[in-house]
Ligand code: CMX
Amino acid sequence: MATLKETLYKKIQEHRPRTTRLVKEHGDVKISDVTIAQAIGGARGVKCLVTDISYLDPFEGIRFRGKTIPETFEALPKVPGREYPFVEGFWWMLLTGEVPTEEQTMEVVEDWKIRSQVPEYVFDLLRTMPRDTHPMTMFSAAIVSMQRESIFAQKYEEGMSKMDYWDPMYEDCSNLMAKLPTIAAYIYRIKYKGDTPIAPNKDLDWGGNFAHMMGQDKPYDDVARMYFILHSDHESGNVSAHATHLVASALSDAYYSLSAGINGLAGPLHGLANQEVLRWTQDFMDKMGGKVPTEKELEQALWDTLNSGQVIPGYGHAVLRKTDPRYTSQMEFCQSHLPDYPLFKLVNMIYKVAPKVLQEHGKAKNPWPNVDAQSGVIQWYYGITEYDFYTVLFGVGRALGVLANITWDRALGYAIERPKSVTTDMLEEAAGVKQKAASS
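Can you show the single chain from that sequence in the form predicted in complex with the ligand?
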C-alpha cells in the first residue's frame, strides 16, 4: 500500500506540469481586474490566489476537494461505532484529493500517534504565561516556540533543491497536526480546569483523543471531529489562510506560518467572532433576567448593537451570499442532539430575526449567518462554557486546511507574495479627480 507521503508525491508529480504550462504558455491571460474600491476595500473579490484544496461558491458554500460538506462526511471512513469520520482520513483527502481507504486512513492515525509527543519546553512556556492571557495568544506562542523543531528550516540551511521543499514541509505540517490537540487541550485544562492536564490516550484517534484530553465524554469526540472538519478550510483568501500562505511564501517554515495564521484568526471579524456570538447572546440573556425573549425584544437588542456602531457577530461574510452550509451542518447536529436546548432555540430565533434586521439596516452585503453563529451553542451544551477558548478550537481545525495548502505551495513552487501598492495621489489621478482639481 502506498503511504500518504508516496501518494502525495505522485499527485505532485502529476500536477507540476499543469502549473508550469499555465505560467509559461498562458501567463498573460487575465482572470481579474482591480478597481479602486477593491484596492482600498481589502482586495474583496480580486482573483489572485490559487488553491485546489477547497473552493468557496458564494451561493453554494464550501467544497473540500470538490465535495460539499454532506458529501465529505458521507465519503470518508468513519470511526467505528461513531457518527463522524476520522479527521486523519480528511487530511489524506485534503492533501491528495482522493478519499482514503480504511487502511490508508489507519496509516495516518498511526503516523500522527508517532508524531504526537509535544516537547516539554512548550508546556513550560505555557506555564510561565499569566493565566489571564488569551488562549489564542498561548496557542500561537506554543506553535511558534516549536520552530526549533522545523525540518524545513534545518534542510534549507543545509542546502536543498527547490523541487524538494514540499518534503520537509510535509514533515513539519504532519508533526504540527499531530501535536495541536494536545497543546490546545493542555491550554484548556491549565487555564480553566484548575491546572489539571490529562495525558493523551494513544488507543484513540486524533478527534477522540482530543475529547479525552479535554475531559469530555462521548459524544464530544464526534463533536470534535465534526467541528475540526467544518472549520478546516475556506479557500485561500480568508485572513488565517492568507496569512499562513503569505508568511510561508517567504520560505518561513510551517511553525512561523501557522502561528501567523492563528494570529489572524484571533481577530473579532474572523475566528474570534465565535466567542463574540456567545458573549453577545449571554449579555442579551442577562439583560432579559432569565425571561424567554420575544422576537420583538430580540429585534430591539440587534438594533441596539447596530445603532451603537457594532457588528452583529456571526452574521455576514466577505464571499458567501447565503446561509453558510457550515452553519446548517451544525444546526442539523443540534436538531438531532439538543433540539430543546434553550440556547439553541435562542440562536434559531436570532436566525429568524437578524437577517431581516440586517437587510433593513442596509449595509451588510450578506445578512445570513456564518460558521461562527452556531458553533458556540454546541460547545456550551457539552460543558465548554469558557467561550474565549472557542477560537482555539477553530484554530486546531483551520490548521488542517492551511497546512495542506502550504505543503502544496512548496510543491508547486508558488512565488514569494508581493502585490504592488499605489499612492492615494495615483488613485486620484486614475479616477481623473486630481487632474480636475488641478485644472479648476
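Right, and the form predicted alone of this protein, after the form predicted in complex with the ligand?
Shown below: the chain alone.
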C-alpha cells in the first residue's frame, strides 16, 4: 500500500506541468480587474491566489477537494463506534485529493503518534508565561519556539534543489499537526484547570486523544473531530490562511508561517468572532429573564438591536450568500445531542427569525448565519466555558488547511508574494478627481 508521502509525491509530479504550462503559455490571460474599492478595501474579491485544497462558492458553500461538507463526512473512514471520521484521513484527503482507505488512514494515525512527542522546552516556556497571558499568545509562542526543530530550515541551509522543497515542508507540517493537540490541551489545563495537564493516550486517534487530554468524556471526541474538520480551510484569502501563505512564500519554514497565521486568527474580525457571538447570545437570554423567548418577542428584540445601530453577531459572511454549511453541520449535531438545551433553542430560533428581519432591514448582503453563530454553543454545553480558548480550538483545526496549502506551495514553486502598491494621488488621477496644484 502506498504511503501518504509517496502518494503526495506522485500527485505533485502530475501537477507541476499544469502550473508551468499556465505560466509559460497563458501567463497574460486576465482573470480579474481591480477596482479602487478593492484596492482600498483589503483586495476583497480580487482573484490572485491559487489553491486546490478548498473552494468557497457563494451559493454552495465550502468544498474540500471538490467535496461538500456532508460528502466529506460521508466519504472518509469513521472512527469505530463513533459518528465522525478520523481527522487523520481528512489530512490525507486535503494533501492528495483522494479519499483514503481505512488502511491508509490508519497509516497516518500511527505516523502522527510517532511524531506527537512535544519537546520539553515547549512546556517550560509555557510555564514561564504569566497565567493571564491570552491562550492564543501562548499557542503562537509554543509553535514558533519549535522552529529549531525545522527540517526544512536545516535542509535549506545544507543546500537542496527547489524541486525538493516540498519534502522537508511536508515533514515539518506533519510534525506540527501531530503535536498541536497536546500543546493546545496543555495550555487549557494549566491555565483554566488548576495546572493539571493530562498525559496523552497513545491508544487513541488524534481527535479522541485531544478530548482525553482536555479531560472531556464522549461524545466530545466527536465534537473535536467535527469541529477541526469544519474549521480546517476556507480558501487562501482569509487572514489566517493568507498570512501563513505569505510568510511561507519567503521560504520561511512551517513554524514561522503557522505562528503568523495563528496571530492573524487572533483578531476580533477573524477567529475571535465565535466567542463574541456566544457572549451576545447569552446576554440576550439574560435580558429575556433566562428563558427562551417566543418568536414574536425575539423578532421585536432583533429589530431593537438593528435599530440601535448594532449588528446581529454570527449573521453575514464576506463571500457566502446562503446559510454556512458549517453552521448546518453543527446545528444537526445539536439537534441530535442537545435538542433541549435552552441556549441551542435560542440559537435555533434566531436562525428561523433573523433572516427575515435582516431581509426586511435591507442592509445585510447575506442574512444567513455563518459558522460562528453555532460553534460556541456546543463548546459551552460540554463545559468549555472559557471564551478566550475558543480561538485556540479554531487554530488547531485551521492548521490542517493552511499546512496542506504551504506544502503544495513549495511543491509547485510558488513565488514570494509581492503585490504592488499605489498612492492615493494615483487613485484620484485614475478616477478623474485629482485636482491640479495651484500655480505659484
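Throughout, rigid core stands for the largest set of C-alpha atoms superposing within 1.5 Å between the two forms. Numbering follows the first chain given and starts at 1. This structure is a prediction, so every number in the text was calculated from the model and none was measured.
- Once the rigid core is overlaid between the two forms, Arg127 does not reach a Cα shift of 2 Å, moving by less than that.
- Relative to the superposed rigid core, Ser161 undergoes a CA displacement smaller than 2 Å between the two forms.
- Relative to the superposed core, Gln216 undergoes a Cα shift smaller than 2 Å between the two forms.
- Taking the core as reference, the Cα of Asp304 moves 6.9 angstrom between the two forms.
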